[in-house]
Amino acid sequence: MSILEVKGLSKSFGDVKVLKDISFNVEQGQVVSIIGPSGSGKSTLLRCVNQLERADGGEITVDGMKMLTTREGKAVYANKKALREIRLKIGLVFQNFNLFPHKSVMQNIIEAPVHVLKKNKQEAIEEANELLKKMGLTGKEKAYPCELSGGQQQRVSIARALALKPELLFFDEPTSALDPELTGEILKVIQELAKEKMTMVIVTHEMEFARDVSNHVIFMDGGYIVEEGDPSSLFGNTRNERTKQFLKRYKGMS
């Protein structure tokens, strides 16, 4: 079963077209990891389907419900109770965090919970620490954002998008900030979400990574998706010279 499908999304800035008839679909308990060069249209692409950004046109449908259409060539959104419903099905982790800097950590995982979902405060500390054990920060509660490291600041910034119980999860490049020794803890974070079948989109140039933890990678460029297709294919036995050349930069790729 589809939980996202994205038909013919197109985006421009001003002049500057982002994205080009983009199509593809993230079935329940997929990993999608989405490769290619900074500028080819990745991160714009999550934005839209979060709403962090408006598309131009083409379809958006989450979990069955139609978030986006176009008719007579003009995009049209769903209502507003309809793109908070849908914004609700989404959890998307920054590359930078994003942190409340003036919150602790808890106060930082339960603020969603209580103010959006209505959720009783303590029903939403206990879920926390849940969340904060499976992420190896017990004891971190009280400490504020500045007093922890990027790993562990990062890990905090999932936590927090978990609490939310997301349909689909997004990852926009949650390593790009991180000193690469911090790196790895955060990828195992994403494999332990993986083998419990958490449904993710992960937009990142962490390519071993890419090709070990997902079911299925789109490469990326120029606003196109060049190519898609299953980890062994596409890293291991790609015939597009594109995406050849693209993984020619990255140690033990083809």
Given for the second form:
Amino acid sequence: MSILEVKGLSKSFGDVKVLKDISFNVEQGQVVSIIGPSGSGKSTLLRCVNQLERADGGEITVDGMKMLTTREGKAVYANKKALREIRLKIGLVFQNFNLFPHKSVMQNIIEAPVHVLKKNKQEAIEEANELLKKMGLTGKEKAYPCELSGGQQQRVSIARALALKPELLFFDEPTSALDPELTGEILKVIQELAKEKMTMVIVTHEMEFARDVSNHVIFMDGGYIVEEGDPSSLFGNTRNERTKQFLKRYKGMS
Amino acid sequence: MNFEQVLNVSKILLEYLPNTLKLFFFTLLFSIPLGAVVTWLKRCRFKPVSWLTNFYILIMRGTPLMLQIVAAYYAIPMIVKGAKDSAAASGSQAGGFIEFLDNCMHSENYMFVTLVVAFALNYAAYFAEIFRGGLESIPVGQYEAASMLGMTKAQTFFRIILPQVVKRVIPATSNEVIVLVKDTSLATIIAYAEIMLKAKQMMNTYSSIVPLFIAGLFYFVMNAIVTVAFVLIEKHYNYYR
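Given the form predicted on its own above, I would also like to look at the protein as it appears in the form predicted in complex with its partner chain.
Okay, now the whole complex, with that chain kicking things off.
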């Protein structure tokens, strides 16, 4: 059974159709990259799956739980309790981190385990220390986000998402707000997580990274999934004209 | 004026300082929570409530506080008296409540209560706009991050949003508090016995402008203290940006 199933998802902002009939699955342990030009609907897709936007129609199933169904052409969401449970199965790492500036690194990470999962604080701190070690941030637990580099902030936000032990972790252009030097450290962390069989969906503009780390790539354009497949075939010898065009322009830039 | 007279004026003004301070503190005590409530009402999704709140803010900020004080002190008793008379004339049952209001008007605290009500309602409108500005300056990403972590609306507000709003509204709030220190002198218009009123009286007694300067010094010192207090509060919140 797929951990995430999306079927016929659609979403409009006013008259603008941003997502048109999006369907894809994510399997346990898979690393999926979503690529495509700006305005192709990548971020909106991710935000719909994460309940940050309400879709207009389609179906979303997370870990066997129906989050969204469509009845008689109308989007029907699961009840509040189920939505909350589903939300906790999914972690999200934002493009601009969205750390809580008034809380220290440690407080940022244990906030949800302690106040949402009602975990014992000492236990949460121990787990947070483990995560910080994994992120190479040992010794930074008392620092505030403003005292950290962008790369460090992003690693804290990854640790914060992981502290809830999600089944599925989403990244919304996790390196777009970072300068190229700091991009590498985030990609390394994601690579580490991939090795541990963490299920991840990554919206990214880092083509090389998408090719190296993911085992499934989705190319979106104009609100549709134009093409999807394993990275070697999609990046190596795609037949699709639109994909070719996009990748060519990308190569030209770098 | 000789030195002894200056000392005497200062002593008398000092005697009336508590009245000024009482008005200042009671206004803060009520206007800040009220301001928060007004912010909340203004953001109410039920439009009529939001409109009504806007109207209230418009009136409070759009007319002089001095006028509002006079209106509260003279107009309300007149209205109550008018209601009492007409109730008496028609012999209606509403007389009990109006009687109660009329008794309030004659209580010895009436002047002070009127002042606090007028000041608090006026300042709440300003505070409400400051708080709204602070609230709306918090990036939407903070709400989204909290929601992704499964936090409830109440948790998000009290644990994530509010602490950040408090930091952001401190500079604007300190401005308003400094103005309030000086605005307490408006109470002199209904002859509330505070520093300004006494200073004016002593200007007449001594035929000198010096009492006015001494009063000015009082306000200046009060505001110096307020300023230092806010600098300390700002420092306290400086541990993050």
